[in-house]
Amino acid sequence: MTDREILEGIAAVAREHVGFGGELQPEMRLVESLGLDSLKLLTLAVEVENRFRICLDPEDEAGIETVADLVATIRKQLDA
């Protein structure tokens, strides 16, 4: 799976589960750019885990601030 495919998967989750309607860019910040509050951020994390069949580690989650961070974390989990 390429980073672009991961980004597209995140975008689909964001549209379907947290109501994000714009185009997702790697440099976007999850809270500020996507307008996610704590509940929507948790929803995004859970639905990303479901879509990619991974389990995000709490220490990994703490370092995720941008869409690119999320893509890299998913890549790391998929490659493990």
Given for the second form:
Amino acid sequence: MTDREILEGIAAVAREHVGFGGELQPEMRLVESLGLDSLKLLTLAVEVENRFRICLDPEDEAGIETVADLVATIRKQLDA
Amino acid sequence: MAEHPLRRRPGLASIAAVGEAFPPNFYDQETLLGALRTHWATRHFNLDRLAALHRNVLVGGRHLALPIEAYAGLRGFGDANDAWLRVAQEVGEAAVRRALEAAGLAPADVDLMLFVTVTGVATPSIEARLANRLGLRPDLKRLPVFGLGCVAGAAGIARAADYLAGHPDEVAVLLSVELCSLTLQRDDLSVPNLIASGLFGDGAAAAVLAGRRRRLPGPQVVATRSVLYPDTERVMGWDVTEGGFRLVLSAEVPDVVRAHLRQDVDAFLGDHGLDRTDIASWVAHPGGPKVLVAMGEALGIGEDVLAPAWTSLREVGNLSSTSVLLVLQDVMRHHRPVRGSWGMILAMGPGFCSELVLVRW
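Could I have the structure of this protein in the form predicted together with the partner chain, to go alongside the form predicted alone above?
Zooming out: every chain and molecule, the one shown earlier first.
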């Protein structure tokens, strides 16, 4: 799976589950740019795990600030 | 120091007693978690994350209206509400009997019954059905209230006291029945609903209030204050769907508490010549760990001051409007403040809103 495909997967999750209607860009910040509160961040994490059939590492997850960070964390789990 | 003028003024009403009742089906949180995991696995991949979410609400166990295996057989809102109607009468009757007995009163002494719930609907309403079961008088005044949610325990005390201020020879019973488990939407596996499935429990509590001329002992309700926050309808509530009540819960609840509670409490107490340092006892609705922490921060009080609320949360979960009455009962029985000291009963709920009740112990 390419990083582009991962980004598209995240965009689909964001549209369907946290109501994000715009164009998702890697540099976007989850809290500030996407406007996600704590429940929506949790929803994004749960639904990303469902879509990619992975379990995010809690330590990696704590460092995620941007969409690119999330792509990298998903990539790490997919490659593990 | 001069005596505070409110100390001499008669209260609106006294809270003579509180009685509680729970359905007999009690499960510890790990048992409930085990039952839910299988269901979650139909949609979710990382079940350990969801289990952690359940444990984070710090609830040790909960009473359920039905045995756990019966929930899968509920085919929709009609089935769930039928179960609610049956169990609400059972626990409601038991709670009222206990409260009246503790107050030394009989069903025939009751002039007003105020019934609050947000977990089921009934016409005739529950207090009418209980009038028959309990032998309440035919001229009983009935006031069923649906929709106040978690705030209804404190609001119910406030409205009963308001009524008794104008009817000082009368007795009012506030009955709260909340069977939250029967509102759980099994097809809703969203994060807010997953949190709710770990947090909310079932039970009932009744408070007996008496007008000042009845001279029944108990904490005196001295003043009440309602505060409704503009444009907060989606902070918490229900969306009513074909399947029943679908939870609306936003992450903003602790933020609303931090933004408003302190100034509202200070304004209310200030209007009565008091401040937070005068309050010896805080009886708070245990909305959840984050809400209780936010309440403590907003009010500048330590976790130990809210210990009865934390204990109630740990022992039986959040029972919506019933919870603050359970906390009140615990304080009346086991942590009764010094006679003459000030106390606050407070809750927040859908609206979003606060209800503040000043009592003199």
